[in-house]
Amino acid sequence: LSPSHAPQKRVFPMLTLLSMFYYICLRRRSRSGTRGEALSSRRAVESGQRAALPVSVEVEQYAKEVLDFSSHYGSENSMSYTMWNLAGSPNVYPSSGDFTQTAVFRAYGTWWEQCASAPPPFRRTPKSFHSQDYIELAFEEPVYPTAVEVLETYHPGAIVQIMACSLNPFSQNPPADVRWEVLWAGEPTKVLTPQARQFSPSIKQLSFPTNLIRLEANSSLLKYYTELDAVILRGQRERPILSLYKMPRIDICDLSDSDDELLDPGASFRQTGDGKHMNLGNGYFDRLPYELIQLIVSHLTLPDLCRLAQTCKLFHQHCSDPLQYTQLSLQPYWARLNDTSLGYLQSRCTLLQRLNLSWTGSRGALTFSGFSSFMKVCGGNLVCLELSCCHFLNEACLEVISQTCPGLQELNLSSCDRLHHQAFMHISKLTRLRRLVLYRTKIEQTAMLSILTFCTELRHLNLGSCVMIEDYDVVVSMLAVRCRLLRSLDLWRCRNLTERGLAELAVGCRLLEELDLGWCSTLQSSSGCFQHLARNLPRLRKLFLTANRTVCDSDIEELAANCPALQHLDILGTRMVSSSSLRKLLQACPKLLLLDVSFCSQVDARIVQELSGLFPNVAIKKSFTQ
């Protein structure tokens, strides 16, 4: 043969192992019969009688009702920036930009992450689990999914992941075992362009029909908000006829359960020079320190450190350590997180000191009795919790938090919007609180004074979208009074919210980092009291007075000379600010990385490109209609 043929000679050998890998791997599941009905049946449908098979019709539809998500930039009281907008047909889609009939999520970039007030993560968090959002919306009609499609309307990219459930939320008869299945799973991405766009990433095919769809988002890479407007699901009434014919996978687990494997029964024993036989084990590795096993085995995601547990003795008792379990983030589990799961679970994490449930327990997957039980054996060296979006929970289980979780100093109840405001009462008794976080929950004012009473340690509270608080002077007056330590304060779309109290904060709050006003639109500049702000609050490095139309070049030029550690300021939305001001406080703020000068009338595009040529640090945000 000539050298041009000779790589086909050592093709062959390579086909012959395929061929005979497959053959087992046949003979195994035949066994079971099932494996040669379903090529017979395969072969039935591809050798003609595809034609006789019923057509089915493609169902188009868009979302019907949302119901529930993580955040949103909205209001409670409004349709403007809200996750409810995404119910129905387009409202901006194909045009591209900042339009107020869109949804959009709360944060972006990874500005919020920068913060002092935001937690460290979670060791074992998978590299997979990328998702920060999300967003379930119901369809009027359960169908076997073809293509979700979302309308992304302004800096598309966010989506990671889609899911889609068994359950049908419109029914009357809910199934025992709700089932979550991924449609479509990647990563973030940056788009070059923040123009529209319609994403429809390939599905795969479903067992079930579904009218309850899940989108999940991670914004970290954006350059701004995302924004979408709809969401198309396609799909059929009928399971297509092909998916019932599906070619089963082979597995190399397929290969271990035959007799006449090529085993090698003596595997764990080798004959030593003087003939003697000697035990393996596990390799010698038992002989390695504990400590060094304990490290090795640190490095395991939660799904692989329970599967390692029942491969040996050794590694049962290394991955049973409750020191592998002082941290557990349970968040990425959230579908499959049950009360059994829990059980599993509570006899290891009896040192467990940071516990993340976000997102877990909904639709009965989590019980009162599941959760309690487990705190109960796993609550007393907790310092962190963190239950956001947590729609199991009642005032039964903040009961049992406050009783048996004495040492906590985070506690987390972001979008717990369900829980009943007579609950909140319970978290008073947490006097060692740092860290609380209440965004879009139905605490009251009462609920509120008695937490800032006894919980006097607190450095970082949350209090955004809490529209249930009735005076926030009140509040606000009683936090200068009670937390002189406080780092950072969200009043994100407060109420009542006047100067008056603003100016007690400055004053009693004066190691203050944070503050976030945006959208309280009962704050007048013309009171002075941003500047009053400015001068009092040396410390602060975050600072949103998002569509605060008062602001003006005083309240910035008194942010330059006083705050010179400021690294966000959002001013969005105001109409006498000028670029002089701006110019002054990118000069005397070395450390700014974010300024937002979005829709402010006096600062147009040009200007914009003008300084952010002359501050190349800055992210200068500007964002556009169409």
Contents of the next structure:
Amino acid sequence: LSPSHAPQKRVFPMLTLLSMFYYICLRRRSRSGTRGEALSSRRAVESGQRAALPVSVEVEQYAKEVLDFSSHYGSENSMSYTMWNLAGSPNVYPSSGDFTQTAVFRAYGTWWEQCASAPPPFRRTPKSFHSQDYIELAFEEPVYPTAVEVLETYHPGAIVQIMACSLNPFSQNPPADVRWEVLWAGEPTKVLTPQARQFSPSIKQLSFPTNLIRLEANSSLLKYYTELDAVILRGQRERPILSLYKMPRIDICDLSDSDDELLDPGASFRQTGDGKHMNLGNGYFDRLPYELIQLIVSHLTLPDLCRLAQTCKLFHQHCSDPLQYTQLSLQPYWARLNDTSLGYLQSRCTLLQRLNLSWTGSRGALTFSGFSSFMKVCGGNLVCLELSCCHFLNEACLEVISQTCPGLQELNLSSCDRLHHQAFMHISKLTRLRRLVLYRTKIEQTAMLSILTFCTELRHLNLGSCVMIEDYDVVVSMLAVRCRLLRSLDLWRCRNLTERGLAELAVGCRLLEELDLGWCSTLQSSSGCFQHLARNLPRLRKLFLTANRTVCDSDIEELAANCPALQHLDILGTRMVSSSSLRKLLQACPKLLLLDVSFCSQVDARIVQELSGLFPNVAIKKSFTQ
Amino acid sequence: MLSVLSYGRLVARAVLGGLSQTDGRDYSLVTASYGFGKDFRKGILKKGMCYGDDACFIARHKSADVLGVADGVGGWRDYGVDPSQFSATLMRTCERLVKEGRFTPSSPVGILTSGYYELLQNKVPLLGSSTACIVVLDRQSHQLHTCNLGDSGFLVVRGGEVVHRSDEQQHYFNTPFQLSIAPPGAEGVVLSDSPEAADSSSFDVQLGDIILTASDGLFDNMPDYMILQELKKLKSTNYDSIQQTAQSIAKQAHELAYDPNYMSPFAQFACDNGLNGENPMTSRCCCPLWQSTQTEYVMIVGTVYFPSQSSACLQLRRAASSRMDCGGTPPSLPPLTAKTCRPLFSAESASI
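What about the form predicted together with the partner chain, after the form predicted alone?
Below is the entire complex, every chain and molecule, led by the chain shown above.
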């Protein structure tokens, strides 16, 4: 409205007034708008969230299906204490307690880490990586998530990371590019009361819709098994509108989202000025001895190591030195590891001794060709190989391992439940094996017996939940004959083990320190098998007799008399043990640290309190249902 | 001394509307439950669908409707074990199995086997025993698959006549086949039948069929012809009339149970067998007159609707309360919302 357009003198002031009026109003509106948005976005910046205009409907859904998980307490094919309970609507929440309808992991606390069968931690594990277990859930409808709520009904505090995937697990044509984003990451917490709670941390905004959520958990600070009831995914169908003043919180982890740092750098190197070694333009680093720089660099995490390699020729040399890669854990980077990045690491890993590829390679990220070429180059000196939950593994991969790693002493195939039973035959070629973990695998009896025939150096064997073995008595007798150096044996949920097998084990494996016979329902105390065990295994440090309803006072007294080194004892669920025999045990075993008397009807809360007072070093566990 | 007998009753009816037969449609059951419970100890919290030592469940899945009855064996009370715990937990577990789809409609024995196996997977050391009867209506094939272990049972009535009836399975008098979990050491002494010992049958059902499932309490107190009389009165297919019929059967059975001069089928059978002594392990005190002073039962009344109407029926079913004014006052059914938590136990089991 320019004044020059005013045709008449009368209208001119009115138009001017009008235009001024409009101008003022518009300015005010825009200013308030700006101010309003600035306010809300400042709030948003402070709270780390976006200021969005609420236009789309929020969708709330429970998990439809559990796709994958690392471990659980219950039996395969059962719905009690198994991970499949996490799908669907909650059954227990808001009640608290130890109920069958919840999802429970296999372990808690630090008890398993204290055992001799636990491997030492890998060097260079980033401080932000706390995860011990994971579970992947598929929801019906992909949404842009606004909240993820985990209903924890017992000993909450285990969730340490929530991630979302760009892949739709139900789609017929999966895209080649699968991205995982961290929605939230935190530290393991110790919640003071074991009561139920709804855990809903504030999550990052995603740029893609998702219906595949992954929870990672760490129960090391918890006093008992954590139990999860359901997971709710809240989100919007339409992409949320970003506000103009959005300032994303810069997360240092975001920098490591690209694959680049694992690539071999093609960066240009600094030209040396005069060709002399001394002054290569690296400052004081030129004066430090090689070994000292190696020592400094040995404290870096793997992504930092790769980034440092890109800075200059000197550091490239240091960071590619195979001596830096004697231990390599790629588990924290499972989401980004693929054949290509593994290939780039190959040249550095020729002296590799301990390799952790647990959780990696799912959904086609790693293939046989990538794995085998890596193993052919780097397997020669390998001593320890962790392949927990590696679903890319097949029989050919195990064959390659048996061929390229003749000196292998530790092999972990925990939860590799898609591995065909024929693949396990190759393990018998690894005759120097000392530690073998086959928890939740489909190994069959023939392969097991074959392994036991040839791998006579076994010290630690985990056959927990190996449901395809028909007769455990036969397997255990073979163990007793061939593997006399055995120190720990995990037979969790080995349902058809009887006193015959146990008797032979006690006589054959005299060095046994750890024995897990949890949920082995066919063992009857009346046969005297537990007393026989106690008398023959003086070095016993861990004994789990979980849910063996026949454990009685005489068994406890025999343990007290013969096993002074006892540290962990679990006798959950027996009605036949009284407080007097427990008292004897606690007095006779000064090193006892863990005693689980949950659901032992003769040992009530008052007795537990009394015993805890008398023996303060022992953590006496008494779980409850309400 | 009067005999102390605890019965459980479960009556389930499937009434199909008199609509034209369209084989493509899925049949379903609409149910309402009734029951009587005699509270021996007032303090014990009774869960919904559990009346005395008897328990039942109704569960829907997209492929089938399933009803179940379990009659807890009362003799455990003498050993300090609450008999209702086993039957209630068994029914709850079977209900969860069905809801999660971990079953095959054509194999109700599979449901029983899985349910029993899950009981053994519980950390809590369960003890006790019960009979079980499970009825599965396969929606698409219009078949009824049944299995019965023990002396509970079912009736199928078509056109005023009984077309199918289950047989009682008994080892000896008042000692039915039973699933049990015994304390260690007592396995040889306590009766424990395998789920595979259950009688199974499968047959077609038509629109208009009435399916009645009950524990032995009903059949022991009320002969078949009296039950048939009541069922014949049922004309329409709506929920209220079904509930009324069920109520009248329940009342009648209850009156007969308390009638000192009435010779119930149970009493007749007992006298025929010359039984008036006491067998401490398996039965209760008997007296020459064989009167039952306590009746416990649960009643579920079901109606079959076509899918377009099934949602209304589901709400009716869930709103059903089974309150009767004589004897015990059974608790009402809890509302089944997503936020409701139904843990298996509300109190730890009584110790020996």
